[in-house]
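Below you'll find only one chain, the form predicted on its own, shown as C-alpha cells.
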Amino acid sequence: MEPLNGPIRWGLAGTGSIVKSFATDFARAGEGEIVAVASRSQDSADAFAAAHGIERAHGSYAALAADPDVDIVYVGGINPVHAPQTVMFLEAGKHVLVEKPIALNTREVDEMIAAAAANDRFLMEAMWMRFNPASVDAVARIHDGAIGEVRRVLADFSFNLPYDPESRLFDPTKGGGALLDVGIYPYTLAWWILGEPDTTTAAGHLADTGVDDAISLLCGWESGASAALTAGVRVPGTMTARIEGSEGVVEFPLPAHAPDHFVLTQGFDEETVRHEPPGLHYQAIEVHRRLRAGERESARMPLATSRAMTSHFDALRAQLGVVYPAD
C-alpha cells in the first residue's frame, strides 16, 4: 500500500452515538478532516451534518462509498452492517476504520480481511480502549514486570437497563447481547495483558430475545493465570478491573474501560497515575500513523487478533446458545 502523503480525509458511516462522540473527539487527533457523513435517510445525513460542521451529506451509504474526495470511512453502524458496509467501502477504496466488534462471526471477518487485501486497503477494528493513554500506560508497566508475573484478572462490564425486546441490546437481528456489546471489554483487557486464553467457559443468562443479558467468563492460561470476567445489559456491576500480579496490582477504577487513571499498588507503596481523558481520536491518530508509513493493519490492534477474540466469541455464544440470523 502506497503511504498517505496528502490531507486524511475522513467519511461517517452512520449519525448514531457513537459516530456522534467519534465526530466531537476528532477535532483532538491534531489532524485530518471529515468531510462527509452518509445515513440510510437524507434528512438525519443533512442535520448530522449541520450539527458538526460537515461539508458533504449522503443519503445511502453507496453514495459516500462513491465518493471521490473520501479517504478512509469510519463505519459506526449497529453490528449486522459491520460487514457488509466494511466490505462495501473497502472495494470502493476506502480505508476503513469499523467499531467494535469488527463483526457478528469469524466467517464475516474473513470476508472483511480478504477485502482488504484484494483492494490493498487498511482495515482495523475500533477498540479505542487499546488506545487510550490511562490503559497503554497501565499494560505497557505491566507487561515491563511493575506487578510480577500476572496471576489473575478480574474485570466487569455490567449495567442494568429495562428490558425491552425493539432495543438493539436485545434484539439478534440487531446483532444484540451483553457479549458482544460490553464483554468484549474485559475479554480485551485479559487478552490484552495475557494473551488468548487457552480455555474460556461461559455462563449466563438469556432473555426472552435469545440474546444473552448476562455473562459470566472463566479464562485460563497455560501458565496457571486466570480471569474471571462478567458482563450484563440487566444487572448492575463495579465496571472496574483489577490485575494481581506476584508482586503487586494494578486496578482501573470505573468506568474500566476508558479510565483516565489507574491505581498501581506495589508492596505497602501506591501511586495513582494520571493521564488525559479517554476519547476516540486516539483511534485516529493510530489510523493516520499508519496510513501515513503505507501499512494496512494497526500492530497494536491487528487483525489476527480481531478475527482470534470473534472465533472465541463464536465458541462462546455456541456455549451460551446465542445464535445470530447473519450465523
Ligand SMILES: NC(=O)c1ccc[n+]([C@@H]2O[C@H](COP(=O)([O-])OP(=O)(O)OC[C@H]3O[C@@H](n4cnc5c(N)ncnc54)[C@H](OP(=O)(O)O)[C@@H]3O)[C@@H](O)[C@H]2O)c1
The other form holds:
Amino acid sequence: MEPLNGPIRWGLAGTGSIVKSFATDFARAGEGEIVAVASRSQDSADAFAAAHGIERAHGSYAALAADPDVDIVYVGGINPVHAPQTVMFLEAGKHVLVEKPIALNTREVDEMIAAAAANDRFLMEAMWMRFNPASVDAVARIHDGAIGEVRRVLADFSFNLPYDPESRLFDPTKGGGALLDVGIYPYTLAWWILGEPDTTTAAGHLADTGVDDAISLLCGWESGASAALTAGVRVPGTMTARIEGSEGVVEFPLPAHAPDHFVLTQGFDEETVRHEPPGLHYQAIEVHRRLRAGERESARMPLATSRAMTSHFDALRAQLGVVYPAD
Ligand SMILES: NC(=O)c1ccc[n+]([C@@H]2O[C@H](COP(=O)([O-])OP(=O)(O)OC[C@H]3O[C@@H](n4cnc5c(N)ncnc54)[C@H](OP(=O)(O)O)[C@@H]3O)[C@@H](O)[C@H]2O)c1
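Could I see the form predicted together with this ligand next, after the form predicted on its own?
Now the complete complex, all chains and molecules, led by this one.
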C-alpha cells in the first residue's frame, strides 16, 4: 500500500452539529488541513467555510467527490447518508472517516468495505471514544489486570429530549433511535473491554414513529462476564459507566463516552486518574498515522468490529421491532 506523503487534505461532508465540532477540534490534530466543505445547499457550505476559514465550499456532495485536491473525507451527515456517501467518496478515490454508526445495517457495511477494498482506500468508523485518552488509558489498565477479572459492565447513555417526530433522533427515515445513536457507546465500551458478546438481548420502548427511544441490553460472555447497558433519547439516565472486576472497579463519570478522568478502586485504594479533555481530533490523528504508514484501516477501530457490531444491532433491532427504509 502506498503511504500518503505531503499534506493531508480533508474535505467535510455536511454542515451539521457534529461537523462543526470536528472542524473546531481538528485544530488540535497537529497536522493536516481542512480544505473543503460540502452541503446540499451552497449557502450552508459558504457560511460554514466562512465561519471555519475553509478555502472551498461545494453546494453538493458530488462536487466534493470530484474535488481533485481532497485526500480524505469526513462523512458527518445523518445515519442514512453514511453508506451511500462513503461509497461515492471511495469510488472517487478519497479515503473516508465516517461518523458512527458506520451504517444502518450489515448489508450497507459490506458495500462500504467492498468499495474501500476495490478502490484501495482507507476506511474507518469515527467512534471517537476509542481514541479519547481517558478511555484508552482505563481500558488498557483493565486489560492489564488492574481490576482483576472483569465480571460486569454497567453503562448508560440516556438523555430526555422532547418528542419531535421530525428530528433525526426520532424519524426512521433519518435513521433515528436510541440503539444506533447512543446505545452504540455503552455497547462499544463493553465490547472493547470484553470482546464480542456471546449472547445479547434487548427490551425497550418504541416511539410512535417506530424507533426505539428507551432500551436495555443484556450481554453475556462464556467467561461468565455480563453487561447491563441502557440507552435512550426520551428517558433521563446517568450517562455513567462502571466496570466491576474480581479485584477492583473502574468508574467513568458523566459523560462516560467522553470522559477526562476515571476513578480506579483497588481494594481500599481509590485513585482519580486525570487526562487531557476528549476531542474529535484524536481519531483524526490516528487516521493521519495510518495514511502515513500506507495502511487501509486502523487496528484500533477495525472494520471487522464495525461490521460485527452492526450485525448485532440488526439482531437487536429485530428483537425490538425497529425497521429502517434501507433494511
Ligand atoms: N461523535 C459524536 O459525538 C456525535 C455526536 C452527534 C452526532 N453524531 C453523528 O453525526 C451524524 C450527524 O448528526 P448531527 O447531530 O450533526 O446532525 P444535524 O446537526 O441534524 O445535522 C444533519 C447533518 O446531515 C447532513 N445531511 C446530509 N444529507 C442529508 C439529508 N438528506 N437530510 C438531512 N441531513 C442531511 C446535513 O448536512 P447539509 O444540511 O449541510 O447537507 C448535516 O450535516 C449522525 O450520524 C450522528 O450519529 C456523532
